[in-house]
Amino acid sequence: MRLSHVTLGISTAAILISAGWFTLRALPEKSTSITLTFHAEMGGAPLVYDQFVYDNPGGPGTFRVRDFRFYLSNLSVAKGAETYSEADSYHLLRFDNADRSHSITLTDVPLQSVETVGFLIGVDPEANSSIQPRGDLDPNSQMAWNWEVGYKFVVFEGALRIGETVSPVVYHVGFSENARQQSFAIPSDSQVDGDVQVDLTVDLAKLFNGATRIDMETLPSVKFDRTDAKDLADNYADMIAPKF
């Protein structure tokens, strides 16, 4: 009699399984939320707008910052050989807010943890030659050139004061070859309970004082000159770094 009950139990279980009542499924992979916060600085201190408080790196006078913004694109994160790339990854970063910062959050990243983050300063050639809006790209925005299809990758506008003379300073950089690839290791203590918080500094001082030191008096404007644009691009290639 006991055997019959056992046999009946096994048969019932088999029926339930075959009928789909009992389904074995793999547990869902753990996802990660990643927030990158970029903090605008000038030489290690929070960026100040609209005040003549910064020395001209390559010559006389002091300058003020009126506008600073740039495109960041092709954002990806990786864990070993596994990589997750954000779709339509085009972000316009600006810092004219109270805390001089800009955050980007990636939700439901299908990686259990992350080790590195990578991105472009600028826009990749395919998107830069297209009028299709994607992400923060808009061909009708102030970040698009009005003389051809394409975007200004980095915009700096301000003024230089020498004595009583105040002159505008305008740097717009955006040829396709001016995009610069960045990649950083993520500190191990950035991940807590499945969420990753990464702080990065954007040091505007390096735009003017990197591989090339810029004298704002002799170079007050950069727009269409490829040599000058390359010098600034080589400088801003080093303006972003992990914040410790």
The other form holds:
Amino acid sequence: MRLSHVTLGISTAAILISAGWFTLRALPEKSTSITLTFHAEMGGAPLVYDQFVYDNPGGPGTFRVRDFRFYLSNLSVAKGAETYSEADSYHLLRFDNADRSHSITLTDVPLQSVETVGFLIGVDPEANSSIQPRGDLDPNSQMAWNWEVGYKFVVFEGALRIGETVSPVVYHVGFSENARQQSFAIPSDSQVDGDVQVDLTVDLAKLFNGATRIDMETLPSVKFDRTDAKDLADNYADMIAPKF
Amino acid sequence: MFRVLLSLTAAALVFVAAWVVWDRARGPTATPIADFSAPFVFGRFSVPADNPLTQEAFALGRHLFYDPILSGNNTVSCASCHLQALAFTDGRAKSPALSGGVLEFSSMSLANLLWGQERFFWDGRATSLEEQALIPIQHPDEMDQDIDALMVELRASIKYRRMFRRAYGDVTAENTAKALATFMRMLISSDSKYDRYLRGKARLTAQEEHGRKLFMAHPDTKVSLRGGNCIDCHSQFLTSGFRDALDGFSNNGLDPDGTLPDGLMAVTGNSAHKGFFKVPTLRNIAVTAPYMHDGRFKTLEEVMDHYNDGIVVSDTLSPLILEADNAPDNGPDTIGLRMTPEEMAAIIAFLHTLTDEVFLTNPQLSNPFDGDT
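Rather than the form predicted alone that you just supplied, could I have the structure of the form predicted in complex with the partner chain?
Starting with the chain above, the whole complex follows.
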């Protein structure tokens, strides 16, 4: 009799514990999914490749774009003081596709909603000095320079035409000091039921026209000169903006 | 006594018959290749989920690769144009065509195909090794084999029936392609002096190290950086073309617009790709002469001369080649790297550190029909 009471007690406790466990477990964990879609533009219109349709911003001639790509890293989203940072967050953004866009989706973000988004244009110093592949970082890719310098952060390649003369324009911007932090408030209407869709523009024209206005004739190439690289970095720091 | 013998014989027959039935009925053995490893500096790679690397697939692929049964007249094998001692090239500018004359392109080296571009052939027309494998077999000027006729021939062989069964199941064109792809994926060259240097097991000579630095540098006269500009197309560790999208294809200034071949444009239809060819691996480059998609350069010295002052301008020429120059007085008539003879010799010395004698002589990659296997 006594034994059966003990058994009954233990069984009841076990049932209660497991019931509680399952009840609590079944409570929906509030999480959010967020998609950032970057649209490559030149001065407000979708980017056009391989055609001499753009004016040299600071001098004579027209230019064409053969390649434009950059690293976006250390992506984080926040609501108030709560921040979620993506792991191994290294994205190579390139736009040589039909809709000139590149999307990044973060699923199961453990925040009830998202108010701000932040990232680096470029690569943080620690990853930039490593040959470990992670995210889109690949030491055997076109974005790798060499062990001493690290990765190219922003690549623009094209050609300038003045009269009948066509000459190459090559801007490869790297060096850890040229990573630029950006953060934005997310437009309030971009969130529907835990699913956030944010459209952003990447305006390549800003690379050539910001604090410094570039004349491609006098500056056909930027690679390892640190002053030139910094000027372009200060320009590209403003090239991404949310669409409203 | 006779009855005992008869019983024993009957028992033996039943056993053999049962074994034969069981051996045929069971599925493929598919033993994963156990000791497979590759240097981490080669980076990530992927193997198709429906064609995992197995010992049985490798053994079958190796036999098929070296077997002239794959050609229409049973005289040409894959190895006829891909010789191990030459890093799986054939030492010719262009291989002879069955109908006379020569083929359109030079025979490509087969090494480290798990990495680098995911398109194959000089013009990138195949998007997987499985797709690639069947194309030369059926090409009228290469192996000129009807694929269904080949299946009939292979099914007539007890050995091949058994090897297919163990690797995949049936003798089919799809499984033939898979086996050849597996063999090609296992052609891994990772024991050159450069690899040992990367592992900290070897030292480069002063000249080789000078060449390595030049290989890795895009010249920038503004900061007095001299460079051979190789890394703009050949990745620093693999030395192949880049993997991402079509980054591993380039126009390296061989021909003017008027005679520029289509190259990748024939596949993509994009005129911005005219004259683009697959950037090859430089692994074992010292033994894979002659060079370029058409084998036009006989020596590495000729190749260096091309990049130094022989670049031919065309509309799709890589701007990185057009722009790279080691001389500060960049005039419009000088297109090339303009390095010193010592610098060119240093780059060639570095290229020789990419020769991997272990790969070139590895008996596991050799002809299985030679001697015992």
